[in-house]
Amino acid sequence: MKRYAVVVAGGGLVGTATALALARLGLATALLERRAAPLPEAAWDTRIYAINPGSQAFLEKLGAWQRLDAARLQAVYRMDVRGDAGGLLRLDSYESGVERLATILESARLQQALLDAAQAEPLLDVLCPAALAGVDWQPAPVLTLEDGSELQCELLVAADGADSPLRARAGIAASITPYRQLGVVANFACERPHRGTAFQWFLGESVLAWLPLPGRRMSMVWSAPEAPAEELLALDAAALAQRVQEAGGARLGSLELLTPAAGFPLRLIRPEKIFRPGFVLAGDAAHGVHPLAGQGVNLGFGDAEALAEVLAARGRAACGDPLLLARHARRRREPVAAMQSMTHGLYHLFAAQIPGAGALRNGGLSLMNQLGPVKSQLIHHALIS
């Protein structure tokens, strides 16, 4: 039986960043996960994320930041926000004194970059592939694998997705509100430049959203109920691209499709709790947000951060200790609350069609927008921080 201070089990982008942050204390960690992950192609990858300047910062400390390919991450200096019915908010980095908003870049990239940065890591063993087929609880984590191997550890973290295995195995519920939408996604080029700026429109019960990729590029994600969403999926190449035209108000000119439309179903994701001795949550594991505000990755970021500062602290606690999980819960328990009441809301706020909603929604829309204030403090909340 091989021992541990901590097993992260799930090797996506939050899981291999926990892990890295963890054996960076010099706890002896290992990171498990099923299958390898895909190899990084010339083509644009049509999972993106929109990395805010508070985790890239975390990303440096680990080592990844500085391996990404910086002709393929593009900075947004500006979004703009339009409602239903002529609401409008424009959000600036140069306004709010900020270098930038956020960096657009590859989930398949950066997942190259943690895992590059975690097998230079002497602390972590990264398994993979390693499918897990039981866990005994008691009196410590003991984990055995589908190979039969044994590892024993004092913290096992589940970052093994929205649907988490583990979760259910601990015993913890979780609330699951499915949207009934689906994400759809896909690149486009464009006619004109974007000069760094990301759009976004709330369409009645569907949100719009463009992002900026390096070149005249952008990418795509359109929230719709399924219905709608599924005829998206179905266009060919030439009428998908111009029915996300139009629906923009062809703000970037023409667009050509670059790389194939993919969906996946939106849910709101909160568990009764996100640990148990020896035992705690991170990532889609732990809460799941709509994404028109495009923070469930940068959440699943601040989760491996605030775990890894409060192990730091630990003293001579084993790294299970539900003291020191508790602690952690309580530094997560107000930005994910704030996120997923704010994303919750907007949601319900812009697909409600009762009287008097449009007026109301659109005018506070456009009265943020008039108080300077007031979006520098929504910048620094919700994308730097």
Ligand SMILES: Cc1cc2nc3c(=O)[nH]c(=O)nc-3n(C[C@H](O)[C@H](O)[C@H](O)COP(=O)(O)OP(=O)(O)OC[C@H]3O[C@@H](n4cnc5c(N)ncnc54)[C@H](O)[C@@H]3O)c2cc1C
Contents of the next structure:
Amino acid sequence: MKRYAVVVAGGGLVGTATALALARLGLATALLERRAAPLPEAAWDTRIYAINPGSQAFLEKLGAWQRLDAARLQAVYRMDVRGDAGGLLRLDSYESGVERLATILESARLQQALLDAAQAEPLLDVLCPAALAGVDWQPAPVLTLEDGSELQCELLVAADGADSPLRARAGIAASITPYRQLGVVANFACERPHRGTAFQWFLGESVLAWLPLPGRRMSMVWSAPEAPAEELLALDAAALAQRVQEAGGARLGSLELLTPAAGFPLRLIRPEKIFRPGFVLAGDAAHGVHPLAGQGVNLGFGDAEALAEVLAARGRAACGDPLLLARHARRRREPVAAMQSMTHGLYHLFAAQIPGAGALRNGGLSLMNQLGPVKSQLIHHALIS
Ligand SMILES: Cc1cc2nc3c(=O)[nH]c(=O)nc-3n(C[C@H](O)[C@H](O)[C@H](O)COP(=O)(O)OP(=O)(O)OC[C@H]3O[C@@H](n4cnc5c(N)ncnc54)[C@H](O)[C@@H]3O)c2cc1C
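Having seen the form predicted alone, please provide the structure of the form predicted together with the named molecule.
Below is the entire complex, every chain and molecule, led by the chain shown above.
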């Protein structure tokens, strides 16, 4: 039986970053992924992320950021957030004294950069394709893979996504609240330059975001109730471009669809706890948030970094020591709860159809826009930290 200090199950962005960060501490680590990620293509990936500067610094430390093609990265310098009745909040990196608010990149390219860094790491075994078939928890986790091989570890990290089969296997219940919405994503060529501006519109029950891509291109995330979202997905290329252009007041002139639209179900996921002895959740397995703040994967990188810091200071304790994992869970509670409350609260504030709610939410956005220190705080808490 092969023995490791840590086994990470799930080789998505968060699992790969976690395995890499832990192996860099000198811990013998295995990363299990059941299917190989598709290789990046020349066409623009529909799955894109707004990576905040905190996550960027972490990815640089892991040696993954340096492997990205700079020509496929786009800095976000400004963000225009508009309410459904004239409210406007404008966040600006220059005004707030930061170099950029975020960097937009493609999922498959970041996945490949992380995987390349992982494969170059001597203490990290990347096992792919490899899927877990069973876990015996006592006294330390013993994992059986589908090919019958067995691994033993001090700590099993479940980074196996929002539906996390391992979370259920570990007996950790999760409250899953579907927003009954789909996030519809697609990339467009645009007539006018975006100058590094991200746009977001709260349109009653839906939230439309345009994130800048290099050149005259942008990536859309339109979070909408299921029925209108399905309608968007059924439109042909020209009709979808026209609809998106109109919904955004033609801010970037006329649009042309570059990649077919895809839809993702949106859920708020809150597990009752994130660890048990020898076991911890990370990434979407540990928390699901509405994508309106574009922070899901950033929260996951925060999990990876925090776990590495706690394990670096473990002294003689085993990696799966419940006291260590409790320390990690305490550190993650506040940032995760803050992000879930903010995105959930904003979603409900803008979806509310009660009298007076419109004036309150639009007035609130415009008021925030007048308050320099509040805006700087918002940038530091929501986008950077
Ligand atoms: C429409 C939309 C837009 C979004 N936009 C943004 C954004 O702009 N910025 C942002 O930060 N976040 C965004 N998010 C959130 C982001 O996509 C997720 O937070 C992130 O992908 C989670 O990564 P993960 O590694 O935790 O999970 P996943 O990406 O789900 O990876 C889990 C991995 O585990 C593997 N796996 C599962 N079970 C097993 C098993 N038994 N054995 C081995 N492997 C297994 C799977 O194959 C998979 O590779 C968005 C989400 C949506 C829906």
